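The chain that follows stands alone, in the form predicted alone, written as structure tokens.
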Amino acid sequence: MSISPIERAAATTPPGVARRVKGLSDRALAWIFVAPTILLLLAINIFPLIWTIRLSFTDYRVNRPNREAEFIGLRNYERILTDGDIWISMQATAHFLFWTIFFQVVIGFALAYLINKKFRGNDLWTTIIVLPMMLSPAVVGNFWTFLYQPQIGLFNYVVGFLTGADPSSFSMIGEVALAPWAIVIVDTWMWTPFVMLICLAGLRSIPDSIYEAAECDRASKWRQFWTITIPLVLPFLMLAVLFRGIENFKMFDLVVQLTGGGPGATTELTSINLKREAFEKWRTGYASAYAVILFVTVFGLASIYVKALNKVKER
């Protein structure tokens, strides 16, 4: 008769250890298994956060490790909140956030609504649409940089064919007016499938019996859409907005690959600005205060949004 691994481990356990383990409650055993994960999270997340907050009150520079950091109180925070360049990057980030979320929600919901209607090739088209979000942001950035080239890029030729404009007469990533929209287009192309999948899950969670009852009451398709579909899918839409808002607020790699924050500072988002303060100007204390302000902003807005989301779900 073969002995299972569990029985073998129990047989080799010293009697003293076995008695101590046997006397532990379920709660104590749960803490024993969870404790390593909690300690790891504290080491990776909480300690760096506390250290960053501490550095934000100093004039520490990481490229001058031998110089003792001086405590300067709230001076870094005052300089950040009165810096015009910081507010310009905030405006660029707000523009990027608003339009990417707007287009992704509208197009993502429309695609989900169409795919939810059963038709031939449904699964194939779903797979094709989801492909962009499977790619690396670095790969996507390089790919679209090539497409945006005025002389050889396919994007300019398509726009020229549709509008009659000369394809070499404009540069999507080289002109101040067009560069912000260039990164909006790429991010929308890449992450609309993510919103579509969330909306599709919401649409397929609606019971068919609700629509059948509405048809018995002679409700039109338009009325069913606004009184049944939209209210029941709204929590899923809000959840998609939350995820994409948090991700796009810290967007970095895609924008760096496409425009590098240029031309000028037109597409210099807060994440790029923070990186330059920390690793190009080496103002570590200043950059720490900047990071704390961004963290508080995201955390505060997300907390308010989650409360609104919970109220919508309770209705």
The other form holds:
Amino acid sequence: MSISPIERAAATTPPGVARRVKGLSDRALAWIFVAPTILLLLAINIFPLIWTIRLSFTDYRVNRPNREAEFIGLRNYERILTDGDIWISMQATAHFLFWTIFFQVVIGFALAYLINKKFRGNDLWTTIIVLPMMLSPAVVGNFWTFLYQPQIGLFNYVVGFLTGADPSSFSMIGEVALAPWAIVIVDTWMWTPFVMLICLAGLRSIPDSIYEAAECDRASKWRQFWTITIPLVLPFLMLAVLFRGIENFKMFDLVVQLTGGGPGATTELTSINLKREAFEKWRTGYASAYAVILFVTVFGLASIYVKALNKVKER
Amino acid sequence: MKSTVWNCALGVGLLVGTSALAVPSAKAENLTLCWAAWDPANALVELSKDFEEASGHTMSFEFVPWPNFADRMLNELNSGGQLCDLMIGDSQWIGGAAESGHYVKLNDFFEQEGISMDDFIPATVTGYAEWPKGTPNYWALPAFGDVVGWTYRKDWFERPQLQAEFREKYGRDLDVPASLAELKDIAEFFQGREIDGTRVYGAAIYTERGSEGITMGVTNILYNYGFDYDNPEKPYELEGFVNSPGAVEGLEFYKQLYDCCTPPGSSDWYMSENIDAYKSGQVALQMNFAFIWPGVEADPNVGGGKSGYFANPPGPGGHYAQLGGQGISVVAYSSKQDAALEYIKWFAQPEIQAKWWEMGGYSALRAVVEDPGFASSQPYAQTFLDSMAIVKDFWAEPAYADLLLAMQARVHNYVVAGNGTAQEALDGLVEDWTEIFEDEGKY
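After the form predicted alone, can we look at the form predicted together with the partner chain?
The next block holds the full complex; its first chain is the one shown before.
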């Protein structure tokens, strides 16, 4: 008869300890161990969330301690959902999210596919490629404002060199048509390596034997790619999309450094807009309602996505 | 000779002033003064050494760069923080700080110490110290007078070849502009021109979106085209004043100036970017607060007579300039209020104010600026006086941040992003401000 590890641990527990916890059920013991974490979670996560929801129904302003906050029902929600500026901000966020994820997945997967091939200097190239994601977003944002400088910026110079256009004739972060793409380019430059690493993990998890079997069946490289590589890497890709989606929905520092949300409100993402409402205009109640709406949106979308991800994994 | 007399008077004054404070107070404190991180703050650090010596207190300083200054310091005040004992806060904070109890009311202190607000430039008292405006309720001592003005490349203006070309094109001398229209002509004239082998541009103007930049710039034009914050007869009535035909024309002018005559990529420029562009020889004209002028004079590239200064030119609707500057207040949450008041008493002395001006700080004390030697004491002194005589300020209501950010968004959206028309931008601003004042219970 084999003894389970739990029974072995119980047998080796000194009698003193055993006596002390005598009378406590396993369930009670489990609660004792878990309670500090739950209390901490309640204090720093759940309580602020409930408090935020409560504030969202008031006109409270944190910079007016002498003014009584009034309960105003759903007025904050109504205002937000009918505010044209908020919708512009949502559109800017959607544009940023879609294109950054699209480029990062395409380029990240392509790089991972190339890096996965055995060649000389493979490790060195991997290290070089992942360098951008090791930098601070604030530094990257600041650094790219110089690259985008129309008179002295390297980016404008390269575009000018390749297209023959006058480098000072366009401003990536100063023009309405270009600024949304300027932030997409920088985020893609910085975070494509992250997607690449996840894809690389996926590619390396595929056993060689599957490809060998496909070779025996005389499957073409193209067919192997579509019927083996893509389906087996897909859960990893979806995970990368989830991570980048959540991160970019919260994007703040990089864009603030690059464009400050301008020109106009072209690159004012929801997180920047929310920060302005909460900590510059000090409309605490309004900002709380805004935060609740964003929370529900992200939570809802993420839940649907995770379900889809699980289905793909089950296949 | 004049300067010798001036220096002697200053020395004697300082001696008398510091001896008055030479009796150390009961308890030596370490006071923290909070302000923006800029050149005048460095001058104040030097000046405050006299206070340390005279009072026995020590001084610490918390300086925050301008783009984050309001965020950081208003957070500090709103949270009842004790970091700052003395705050040199922006003029527009005065309403909120007074009504929320962040600042100590100074009326009794002024009366007790014989400090009279009549001794200060009236515009600075209204702008930096009073709340409600126009009432004798004082929350600060005017500390640093400032105003938006213009700097220009005098050495370029004086070049005979450029003079001749300009005269031929515009039929007048290339000189300090007498109106906003003339200013635009000059900016257009320099835009894209090659000077000493470098391509230069017309003017660096305020376009920054994140804090207060574009508002501090555009108001200089709007005021002079007839913009009013509200009906002078009926406060908070905005329609027809904020979006008057003159105001619309003024906003269009600012956009034209931005489109025709600014350096490429200047879509988010404020004080420091304008200084950089000017000092590096990129622009012929620069819009900026007067605080930069001592630094321009001392600069090896553009100082020492190469630059000139002029007040914001008049427009068809009047002659005004945007007020800057700050007052110094005692923070209500400080546990060292007595020592902080001692600092204000010391700072208010005429001899200290005279030294403040000498060190690059713009004193708001009339005894300093009305001294016969003042106008000629620095190349920009007369321009400072001319500019301070025509100032107007933004709202100083408790809801100033909402009002400011609404204007930032509307104006930037039109001027820089090119969305909509000037009329739509100002109509939108009326809507935003009306909603804010409704929330404030003003209607």
